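Starting off, we have a lone chain in the form predicted on its own, written out as structure tokens.
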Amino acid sequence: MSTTWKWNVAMLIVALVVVWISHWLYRWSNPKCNGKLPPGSMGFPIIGETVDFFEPCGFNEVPSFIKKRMIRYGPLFRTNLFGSKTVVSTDPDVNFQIFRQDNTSFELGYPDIFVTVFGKNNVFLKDISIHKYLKNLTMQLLGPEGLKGTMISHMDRAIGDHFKLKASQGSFDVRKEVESMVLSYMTPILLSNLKAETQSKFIHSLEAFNLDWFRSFLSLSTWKALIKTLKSRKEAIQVIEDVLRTRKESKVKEGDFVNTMLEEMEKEGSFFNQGSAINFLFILSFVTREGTSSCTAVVVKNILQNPKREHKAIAGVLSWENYRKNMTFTHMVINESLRLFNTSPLMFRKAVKDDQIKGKNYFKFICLLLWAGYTIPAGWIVAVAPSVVHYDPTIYENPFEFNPWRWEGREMIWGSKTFMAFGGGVTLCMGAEFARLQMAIFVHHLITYYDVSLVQECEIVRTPFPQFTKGLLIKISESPSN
């Protein structure tokens, strides 16, 4: 009798566990929603569809993860990435509606791994409303007013000197050289008067902080890259912390951005404390060189592969007026390269209240696509996929073809419904103008003053961030005409 009773209890416990697991799996696959969820799959418990998300693909392709689900579910689908319930949008009209509702229905929201890598004090991961404040704060550093003041001549001189040095040293990797160049002239602007040894250590730490870790977590190399990235961040943060503390104690004003941050911290009701100020300085060091270097390499790659050149040679020091008005074709090349490069595979938001994507009917080619009344529940991540828009043949004819002339006569708006190279909504990248200016000056010097030969073609895969498996190696020599 006793044995039978124990057996029955054991069977009851097993049955309850099975029921609980079954219910949990059902709830995982069918999340609660006050409305109708977009179609899709939540994948495996805990990890969702994260493994599939990192499936590599070629450079001129929509990421495999997105392409397969668009075919199966349509332009709006649900999934689970990095343990977060997510809705992915690939439709330009829905994307526009999402960005238009920044600060009302949507706020910034990122998977936890980004918070771990970039720091919990990172102001870029906080409320959307802070971005306008940050843009005003960095206006003299990254905005048009600051760039056309002293920065453009500073960049022009630094890039010119760098090219003269490289002309006598053989081949070089474009992406790595741009990284080194940007760090060499931006570091003193952010943190001036560092000792040579400290500056070298700081730049080395920044160079080691990259996005190589954003790949499949099933690979050992990913974990090694993540550890290296976190270590380099810690080292760079320590340098900034030491500078900020020393400057605060000495009350010496150096005229750099550290001084700007100290003044900002002293204001009543300041948004910044010491932790967020340090992190902001670190992120500025990162964003001014990471995307810029890769995009510049792609621009140069496209120029060398397409020999027809219409870049207007501008003699002497490059002025802001020349940059704005006399480099039209260079801007067209940059725009087209940015469209093809798609430096950010997804742009993240988080729904703060249940938001319904309004139903609509619209035609694409001769097919009627009907979808209506989907709800994005509060707390869900919303991921906008710009590459799908940039590669849409209904928007860009022959979308995988490099054709800068497609921009002729078109208004080059960075954060529009059909061109999101620098983000969208109120969080449009504050370093966009800086990056474009850096690329334009680099191309200007390369085309105007030098003969260029390709030593090694670069190879790029998407994992889903663009990864350079081979660098773009070029060799330059001064043009006889100059």
Contents of the next structure:
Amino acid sequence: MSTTWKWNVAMLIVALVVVWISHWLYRWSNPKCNGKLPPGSMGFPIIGETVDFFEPCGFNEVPSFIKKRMIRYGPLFRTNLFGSKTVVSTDPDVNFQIFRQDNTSFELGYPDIFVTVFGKNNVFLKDISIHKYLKNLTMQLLGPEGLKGTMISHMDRAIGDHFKLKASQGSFDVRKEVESMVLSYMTPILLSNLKAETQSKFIHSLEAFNLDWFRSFLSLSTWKALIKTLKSRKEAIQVIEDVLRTRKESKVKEGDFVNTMLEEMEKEGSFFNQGSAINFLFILSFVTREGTSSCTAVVVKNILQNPKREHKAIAGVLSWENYRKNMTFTHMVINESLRLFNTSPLMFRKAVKDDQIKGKNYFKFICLLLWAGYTIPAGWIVAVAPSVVHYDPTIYENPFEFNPWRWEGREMIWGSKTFMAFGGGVTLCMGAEFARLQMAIFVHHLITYYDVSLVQECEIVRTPFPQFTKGLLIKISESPSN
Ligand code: HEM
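Could I see the form predicted together with protoporphyrin IX containing FE next, after the form predicted on its own?
Complete assembly follows, chain above in first position.
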């Protein structure tokens, strides 16, 4: 073979590779769609715009990643996050449409890393259709019936005892304190009769399991946090597995949630097997702790800066009646704190078929004028951002101002199109009422029976999930008026 010929073949191969790469890059930037995609950029090959996604910002801000793109592209834009083609929605009408109870066009679409961390046996991240069943299963634990039955008195007693202890012990970090308090009263309800040593090992593992790893993957600390979280899940799962096995063998019945799960597993055609039952117990233990601690810290922070009302009038053991009917201002403070805090700034769904998007009225009008409605193709992820709606000045006047009065006369217990702190539709947070009750009782005890002083203001950054860089430290002493 002559050198020229070899050279020509090599050039042809290089040319073909260049054409193939160019075509691939073109396809990456311009994905196929049977309609019109929202505007946006798919970012770099493979990683898309994932690095930008984690850009940190302050507590009272729309995440930088979203803010910049909203200015450039409007309320709906396309991108690529975690290797998935994604549409981000900041439009309340689109968010509401996606979360509608009867909308079967979307399923859960959390990034794979969530499945890795929460376990592949995790029933929450799998199938949206079983959520109703799970809600019924946890009704006695987290639903209003269970809460008003025994849970309210458990919480009231645990919180009261905890405060008494803390009053004699100097300053404490509110978030950490709520975590250990919730774990100490919930663990026996979920897994009763643990040996003291096993219980403290279990609680320790749950305390180490968190979402601190959900940050830029370019930082070494992210990987360290991820390894620590995975290790702590393994340890907690081991404890649950041992309890389930021993209980199964001994056939002893206890009045805890392990018992509920064992009965559930024995039912014919049960949805749960050993692995998913263990994982379900683990997730419940985690969310009861994680779900309330940070929000309580933010509620206390806001209360310390604002007027305290109504609690002095509710003396003695707190009843459900008092909680629901006589704590209106507390509910207003909680709602306002949830709106500003945005613990879940993004929720991820996946389109199961091509879906037409209808947005705000003005947006629909423009679409009609341009004859250009948007399509979300099947398989694409939709990242719903209620946090942007919560900071929209056309919905909430002076949105970054803490103003509980804006909730006066408004529906507060359940969410709405413009308030989705607890999500919405089929996957509406199962622990919403539990979290509200826990926060209300905490506040009730704190300001009815104690004088509170601030020792250290908390600091929170968004990456885009909120992370405490400094905890809220307070000191309490028994109020002389009691
Ligand atoms: C203030 C505290 C809380 C906030 C802001 C919150 C927020 C949310 C949100 C936004 C969702 C929907 C996620 C989605 O649809 O993708 C959700 C789901 C869920 N939450 Fe919460 N949550 C809180 C506390 C809790 C607590 C204390 C528990 C448990 C006791 C809990 C248990 C759950 C469960 C099990 C789901 C999944 C529901 C389902 O998929 O059907 N949450 N939460």
